[in-house]
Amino acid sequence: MDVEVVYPEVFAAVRDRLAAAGVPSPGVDARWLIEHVVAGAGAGAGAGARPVLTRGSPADRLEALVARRAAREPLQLVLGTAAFRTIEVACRPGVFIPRPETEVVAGVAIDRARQRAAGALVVEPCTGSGAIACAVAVEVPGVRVLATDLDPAAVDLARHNARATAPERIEVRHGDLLDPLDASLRGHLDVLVANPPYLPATDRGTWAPEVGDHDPPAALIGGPDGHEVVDRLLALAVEWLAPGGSVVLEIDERRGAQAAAVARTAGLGDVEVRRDLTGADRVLVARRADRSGAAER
């Protein structure tokens, strides 16, 4: 439904307030409330029907709905969901919301999968929602994924969003990294994916209010540097990936150079930075090195 032709006062109405709060989209967020209070109230509203929006109950949730977002509130909290790739995701208050910028990451750590035997094996640390995660185990065949996060509420949330998407194919941990994982997979893993926490400590303070006021600052500072954790798991990719295994890192836009040399140096080959659409530096990748000592394409 083309919501600014069936609704053209309503949704100029809520473009308009939301521009007026500072919405960075406001066109785009008012398409997403409109059609999410219209597709809510649809079941009651008869064959063919369209739903009255300026009045009754279907008024009163869409001006909740704008109220929430007019204050900055991340139109995924206000909707409850988050499309990802090829599925949907629930989103709750304290957990990362995932964003378009890591659909980047989650397709390189599809393909470098697909790249690898049936039954190849994920693991993703920092799950948050568990976006990626599910991404993989919906997009490759076969595919085993292991996901861990140090947050019990983020770890209650991926395991919602796995039973919702791969429940067959995804096991969520409560652990540190990769400290969940038993030992004898090391050496072991395919790829290994993660949207870690990454941006200096110093950075705090500059977001936007729907990063900021609602992101938990856990899953944004990496520590004082800001790159701590992803340098870790450079470091612990050496250890378990398996020959000619990835490493797909999400990273801060103005650390690719220093990201690449943190790999090399950790003894990772094939390295290269990838940018997200907007062209910035988002995506580290390497593998580990074949059994011959030089690294598989």
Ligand SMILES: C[S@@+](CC[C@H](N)C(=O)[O-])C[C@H]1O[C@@H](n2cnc3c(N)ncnc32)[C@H](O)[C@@H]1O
The other form holds:
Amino acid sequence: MDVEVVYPEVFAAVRDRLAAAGVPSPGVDARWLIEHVVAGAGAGAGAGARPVLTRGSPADRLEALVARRAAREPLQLVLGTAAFRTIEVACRPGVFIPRPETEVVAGVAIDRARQRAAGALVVEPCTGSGAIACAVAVEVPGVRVLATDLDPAAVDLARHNARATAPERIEVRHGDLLDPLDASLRGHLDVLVANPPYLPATDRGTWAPEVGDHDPPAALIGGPDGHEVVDRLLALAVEWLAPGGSVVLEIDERRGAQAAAVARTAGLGDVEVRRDLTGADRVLVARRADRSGAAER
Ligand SMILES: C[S@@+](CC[C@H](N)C(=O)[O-])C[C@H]1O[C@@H](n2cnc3c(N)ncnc32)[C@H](O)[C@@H]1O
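Can you switch from the form predicted on its own and show the form predicted in complex with the named molecule instead?
Let us now look at the entire complex, which starts with that chain.
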């Protein structure tokens, strides 16, 4: 349904209210909010009927959602879900909301996992909502995914999303990076993928309200220089990847060259920095040398 055509006055009023509140994409968000209320009211309205949005409970519901978005609560929290590649993941307050640039990171991990033998093992520390883990599990046939997070609220949400997508393929554990993994997996990971906290502490205070007031600081800040967790993951990759296995990390666009240098110093090969859809350096990709010593495959 094109809500701009079906509800032109409601659409214009919501869009203008969001614009006045400083919401960056008021027309897009107005459309999502109205569609959400129409879909929810549809069942009670009867087949083919168009729910009335100017009075009664659909109008009250729309007003409540618009007020939250106008207060700069992220759209994904207001709707309760985010689209991520081919799936939808639930979002909850207090847990990092998946971003479009991370879909590119997940895509690289998916390609690398597909290049491995059937039954590949993909590990995703810093899983948050579990979006990357769920996308990998859905898009890579026969894969097994192990995800971890330090935050119990993230672990709960990732388990919820895993149950809704590919429960038999994903396991979510609580703990620091790779600590929750059995030691027997050392040297056996096919892909290590993560979107870890990577912003410097000095960035705090520069974020839009949707980020600064809603994403947990521990999901954003990677120590004073921002790269504490990325550097730890690169060191772990050398120990935990199988020969020929890949590490795929989301990074701060300002630190591409530096992250690549850390990866090479750690002993990884085939190091590349790939760009996201906005052209920013966003994904660090590297491989552990295979048994012949070659990083290339
Ligand atoms: C930027 S969010 C990424 C969430 C999700 N992977 C995504 O891309 O949407 C980073 C996540 O890392 C978690 N985290 C931070 N430090 C961690 C650590 N040392 N070990 C495990 N998880 C950690 C945070 O709790 C947060 O959920």
